[in-house]
Structures are given as C-alpha cells and as structure tokens.
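Consider the single chain below, provided in structure tokens and representing the form predicted alone.
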Amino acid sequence: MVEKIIVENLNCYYNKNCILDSLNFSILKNEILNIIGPANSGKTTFLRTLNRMNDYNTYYSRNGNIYLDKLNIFNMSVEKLRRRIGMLFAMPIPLPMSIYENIVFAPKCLGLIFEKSKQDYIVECVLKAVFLWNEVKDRLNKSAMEISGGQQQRLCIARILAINPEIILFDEPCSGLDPISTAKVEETIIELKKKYTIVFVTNNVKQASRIGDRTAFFLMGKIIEINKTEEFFISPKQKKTADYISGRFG
C-alpha cells in the first residue's frame, strides 16, 4: 500500500503542556483511518495540525514533521495545503446562502470554475457523491439553512469535494446527528474512500468498527495501538485498548 501521509516524531504543545507525544505512523492512500480515544487524548489537535489550523494560535507549538506525498506540510503554503486537505467539523456549518452557492462559492473564489455550465456540472456531481442530489435537486436555490442537520452535514462534505482535495479529515461528523442521518453520512464516507484518503475521528467505538480500514487508539497524546480495524476490535494487542473498547474506562 502507498503511504499518503507520514508522521515523524511529532510533538505538539499548548502552553508548553504536551498534547501529542512522539507520534510516528503513516496513513495509507485511499484508506479510512479511524482515530479513537477519550476526551483530551489529542485527536482533534492531530487533525488541526494536519490542516495547519493551529498555526496562528500563539499558545501552540510543535516539532517533528508530517509528509504528504514525501513533501513536508510545514514547508507548504497554508493555502496550497488546504486545497489538498479538507476538513469537516462536528457540527455542520453551511454558509448563509443557497445550496447551490454553498458548493460553488469556494471553487469560484479559487478561480477553479467560471462558466455556469461547469458550475452546474460540479454541483450535480458532488451532491450525487454524498447521496444528496435526489433530496435537494428541486430546491438548489433555497437557503441551505432550511434543510435538516443531516443534510447540512452532507452538504458540507459536498462543499469540500467541490475543490477536489486528496484527503478529507472528519472530526466527529455524526456527533449531533440522529441514527438515520448518521447511517447516510457513514455510507457517504465509505463510498468516498474509493477516491480520497480519509482520517476519521470518532468517540463512538461501534461506529469505528463499522467503517474504518485501520483504527488508531490515542491516549494522553500517545498512540497506544494501531491495527486493521477487524483485528483491533476482535483481538486488541494492548490491555489499555481492550479496556477502552470494552467500556472499562474512557
């Protein structure tokens, strides 16, 4: 398997407190890597470091390296990096405009599309990719704030796809959704793996067992275990992993 991302001796700090401690692992191309662990284990900090969202936080510091296709992400411009790595947050954040404009807004700002026909094509393609087209195709000019929370979250995924990234980071994207909406988002993520590399943070161990190719367990800023998801949940190698996934702590 091809390594898409390589994390090498990564340490991250807030106010000099170590949040991520000596991380060394890789993320494979076109895999879904789950990251699970209790609160304050460094999961979101890792995602925000991958996407360089902490760069302007004066309380944050780091050392070590992360390579994307063998290029150090800390030597790239933030704008270039975020074209390649998109991120979805726990709560859907649609822009206060129509469904259609939500999708074409970023590509137009980046100069990726100009012709109306190309915009129409991209809107249809990305909405179909997240299984939302049939639900909203007759109301594309309606406000995105009028659709359900689950639909808004899939719209936000479509908005990321519109700029054609290579990697998508998901930070607990189903935490505020009902079971039916959660199932649709999970279906979307599994389908997206065919084209994208996905890093999926979740606090729901059952969800992680359903959708990931591999799963990593973070605890107090360290990786305790990383393995193929089936083996991870059936026969964990570390006692701390077994205790966490069985609910004995966390």
Ligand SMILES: Nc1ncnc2c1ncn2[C@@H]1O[C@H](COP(=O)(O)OP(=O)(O)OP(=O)(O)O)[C@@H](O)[C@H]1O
Contents of the next structure:
Amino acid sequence: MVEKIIVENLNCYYNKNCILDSLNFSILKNEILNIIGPANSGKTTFLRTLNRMNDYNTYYSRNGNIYLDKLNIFNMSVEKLRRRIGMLFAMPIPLPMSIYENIVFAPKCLGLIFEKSKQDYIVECVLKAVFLWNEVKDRLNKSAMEISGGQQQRLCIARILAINPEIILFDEPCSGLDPISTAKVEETIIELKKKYTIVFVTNNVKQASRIGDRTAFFLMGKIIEINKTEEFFISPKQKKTADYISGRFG
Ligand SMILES: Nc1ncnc2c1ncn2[C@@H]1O[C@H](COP(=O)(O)OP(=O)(O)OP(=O)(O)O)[C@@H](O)[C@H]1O
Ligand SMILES: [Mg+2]
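Mind giving me the form predicted together with the ligand, seeing as the form predicted alone was just shown?
What follows is the whole complex; the chain from before opens it.
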C-alpha cells in the first residue's frame, strides 16, 4: 500500500486553543478514509489544514507537517496544492451560471482547456463520472441553480473532477440531502475511489460503515482509533469508539 499523505506530529490551534492534538497517521493511495467524530472534534479543521484554507486566518496556527507524495505541503505553492487536492463542502455551492459553465470555469481559468470540442468532451466525461449526464444532458445551458440539491452536489463533484486532482476531500457532503440523493452521492464516491484518494468526513456512522476502506475516529482533536472499516465497526479496540458508534454519546 502506497502512502499518499503522511501526517506527522500535527498540532493546530485557534486562538491558542489546541484543536488538533499530535496527529500521526497516513492516508493510502486510492483508499476512502472516513473521518467520523462528534461536533467540534476537529474534522473540518483537519480538512482545511490539508487544503491550506486557513493560511490567512490570523487566529490559526499549527506545527508539525503533512507530506503529499513525500513533499511537504506547507512548502508548496497553494495553487499547486489545490490543483492536486479538491474539496467539497456540506452545502452544494454551484456558481450562478449554466451547468456547462460551472464545469469548464475552473479549467479555463487555469488555462487547462481552450477548444470547444475539448470542453464538450470534459463536460460529458465528468458528468458521466458522477452519474449526472443522463439527468442533465438536454439542459447543459440551463442555470445550475435550477437543478435539485442532490444534483447540485454531484455537479460540484463534477466541477472538482474537471481540474483532475489526485485527492478529494468531502466534508459531510450528504448532510443536506434526502436518502435517494445521498445514495447517488455515495455511489459516485465509491466509484471515484478507482482513480482518486478520498477523505470522507461524515457525522453519520452508518454511512461511514458503508463507504470507507478505513475509518478514523476523532475526539476532541485526537485520533482515538483508526482501522479497516469492517474491524473498526465490528470489533472496536477502544471503549470510546465502541461508545460512540453504538450511540452512547455524541
Ligand atoms: N475559524 C475558526 N476560528 C476559531 N475557532 C474555530 C474556527 N473553526 C473551528 N473552530 C473551533 O475548532 C473546533 C473544531 O471545529 P471543527 O469545525 O474542526 O469541528 P468538526 O469536527 O468539523 O465539527 P462538526 O461535526 O460540527 O462539523 C471547535 O471548537 C470550533 O469552535
Ligand atoms: Mg465540520
């Protein structure tokens, strides 16, 4: 198993409060790593640190390192890092433009595609990858605001795929969705694993047991347990994990 990301002695602080405490773990290439844990356990802070979204937050500080393919992410340009690591948030936030333009906007800004035929090709590929093509192929020039929330979330995933990253971070992507849309997003994420490395944050323990290859349990900024998903849920090694997954707290 190839280690895609290595987290080494990572501590993060907001206003000097320790939010992530001595994290040491790796994320393997082409795995889905679930991160579960109660509110305020630092899950989003970890994703934001990995994508360097807190660089300009003066209340935030950190020490320790994160390596992506053995390169320290804190020594890379943020632009290069974001090309390699895409992030999807809980609420779908399409750009106020057409479905088609939502997808080609970033690749065009980055100078990755110019010709219309190439744009058409990418739009079709990424919409097929998120199982949205058949639902929207006849209205690509309609506003992205006119499709349902579940479709918007898959469009936002397609938008990330259009810049061809290596890693995708999902922060509770189904929390605002109904069960049918949730199932479609889950199916999409499992399919994406063939090509991408995925970090999947969820508050939904059942969803974690369906999706990830491995699961990490965060509690008050610490990793309590990380293991293969099946073992994690069937025979947790820590009492705190057992209590959390059985709903005794959180
Ligand atoms: N921008 C910020 N400034 C100051 N404190 C913050 C900031 N963002 C998060 N925190 C604090 O960091 C802690 C961890 O928050 P974080 O959002 O990482 O938790 P989480 O595990 O994602 O929770 P949830 O399940 O509710 O999304 C919380 O105590 C929160 O109040
Ligand atoms: Mg969060």
